[in-house]
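What follows is a single chain, given as structure tokens, in the form predicted on its own.
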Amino acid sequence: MTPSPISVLAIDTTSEFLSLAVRAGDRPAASRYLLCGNGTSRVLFREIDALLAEVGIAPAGLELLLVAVGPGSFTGTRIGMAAAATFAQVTGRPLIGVDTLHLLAAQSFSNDGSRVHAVLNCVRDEVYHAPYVWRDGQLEAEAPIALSTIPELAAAVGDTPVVLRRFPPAPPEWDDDLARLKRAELRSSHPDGLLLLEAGIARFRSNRAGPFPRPEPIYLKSEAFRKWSPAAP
């Protein structure tokens, strides 16, 4: 059965990029990505207008909406979820979150049954990963995110192809362990909306009906993350 059309708005503001992407119908119709520094919240409702100006949908006409919850910057990722919640509330619709380590791990091609590790410093020495495989063109995690000093993440990793992404500051020292991680092949040069509204979207349609989980956020803070962790003592 072909899949219903829908119109989704993705935001995504994690990082110093702002990354906004827009579905309308069966196909994402436009995307920004831009480079915005500590400037994301001057400019962000008004990339969005603009998107969905650019496209023809009225912020009524969504049907669905998706943010990244992090890791990432405090304050950026603060950012684009009080947007998302503002969205979801004034026009009633779903807000599902996605974390960005799926995301990265996302860049990565979608051959069945392959997998890729992804990996995002923090703090210090410390990086978050996770692992994850490709099944049925669906992205699935095959261990919760964890939080790992580099020695800990090159033997967790093994083999397996990563994913990489650094956050300003990462310690020139990192370098040459980071080099020995093997890279897995993209699909996409950059973690954007648009891999955003493929992982969001994926998960709406495996749970129409909901209820969908309120997104909790993600923080590049080693102490935020033991707060927010599941696992935490």
Contents of the next structure:
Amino acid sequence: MTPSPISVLAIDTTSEFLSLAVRAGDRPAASRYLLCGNGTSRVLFREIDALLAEVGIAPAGLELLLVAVGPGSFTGTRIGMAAAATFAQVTGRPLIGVDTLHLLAAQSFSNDGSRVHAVLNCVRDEVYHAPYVWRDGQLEAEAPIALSTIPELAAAVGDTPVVLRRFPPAPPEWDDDLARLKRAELRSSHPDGLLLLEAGIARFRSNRAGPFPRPEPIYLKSEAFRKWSPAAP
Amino acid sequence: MNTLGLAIDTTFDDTSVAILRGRREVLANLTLSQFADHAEFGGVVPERASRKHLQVIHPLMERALAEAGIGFSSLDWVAVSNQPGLLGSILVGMTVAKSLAYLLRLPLIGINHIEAHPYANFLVHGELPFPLMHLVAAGGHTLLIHQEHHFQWKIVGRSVDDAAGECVDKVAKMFGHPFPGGPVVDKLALAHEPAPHRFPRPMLNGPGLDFSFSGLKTAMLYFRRDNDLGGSGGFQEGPVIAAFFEAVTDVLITKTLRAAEKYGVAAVTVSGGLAASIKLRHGFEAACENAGMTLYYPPPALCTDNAAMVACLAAYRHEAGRHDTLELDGRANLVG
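Alt. form predicted in complex with its partner chain, vs. the form predicted on its own above:
To see the whole picture, the full complex is given below, headed by that same chain.
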């Protein structure tokens, strides 16, 4: 039986880009993507309002909220999560979080059985990364998110294609090392809110009865990361 | 107008939510302090503060609504402190407030946290007679504000370096006391006669209304280094701290009354964390009585950062139709 369509808003503010997507029932989904830098807080609600108007739904009509929980810009992540959690609190609707590396891996083509390694730069000389595999159109994590140096990453990745996101400040001395990594073919060139919509709805459908624990932001960095114990995928 | 408003303050290390009916009826005023979260660092760590705000703001809002016995749909306006403070922390409160305003189609009111501090006095004393001279002695600021009417105010004196509260915290730390140092310094100052040593009163005799406390802090550092405390014939901690705090209160009281006189103001208010000091209050009471001035200060719970004072100012702003858009920005620095 085909699951009934629901109305969903997806918010990703974990990078310098604002990515939003909305689906209202069985109407086609709509999305927005814009470079905000430090201005996310200023434009967020204007953009959400425009997007909801585009698909003809009022905020009160939302049935599910999705949010990107990081890792990424600390402040950016908090803005998206504060907004999404408030929407969920006021409307009484579930809120589901999806991590940034999953969304990054989801930019690759979903060929069944294909593997992809998502890589996100940290501030200094380390990267966050995690391996994923596509199965039945769904992306599955094969190991928890790790924090490594570039040489460690190269050893871990091997020939697996990578999806790489770099946001400032990305050290230029990485250029040569990163150029050696095999790049995955992408269906989306940027952190697309539609991918968050896709991943979040899949999680919602797989656990429709709930409960939906409140998502926590992922702040992975140096010592904090070493103390963090991610749940096995 | 008996409107219902919700106010949020996350400017520094306290997460606070208040619900106000009309201008003064506080239905809830909940503040979650982060002292314990920052204790190991001896001061507030901005990133840690922002994380904590996000962690606690929604449960705190829920508790405030339950305490007030209302739901979100009963609210008429939403207010948030959008300056000055730690920008990462401010953005958490602002985003929550904007989300509420957007979802519930309510007016949004951005509040200057410093402007709000004196409104702790309006909350408990009712309408105050303008013009007023406010001393705001909050953690990061020591300011003299001349207010002619609601929303018409000007900073006429400010600390050119450390704020008084900051100086008190740091000196308390020099003597081995935990952050915040204000309560223990006040307790020692009340319990002891000041030592005969006269510590500096910076900028007290100059013509301006600005303050400086870093010289006093340095003087205490050298005094601490050069003197044996507690030994036979040496100085005792209590009297030394009392003498130090006497220097702080002398400067604050003298400058405030001088500002009031200069601007022809007959009523003075004291607010901010340091206003909770009983020693400072006693000093102000005596000085204002002597000068024939009226003095207002709030109860201690409303001296430190709280959303009730933000809500009170917001209620006046709402009545005056002074609302903001959802594009409201946060500011780390004080403008005014």
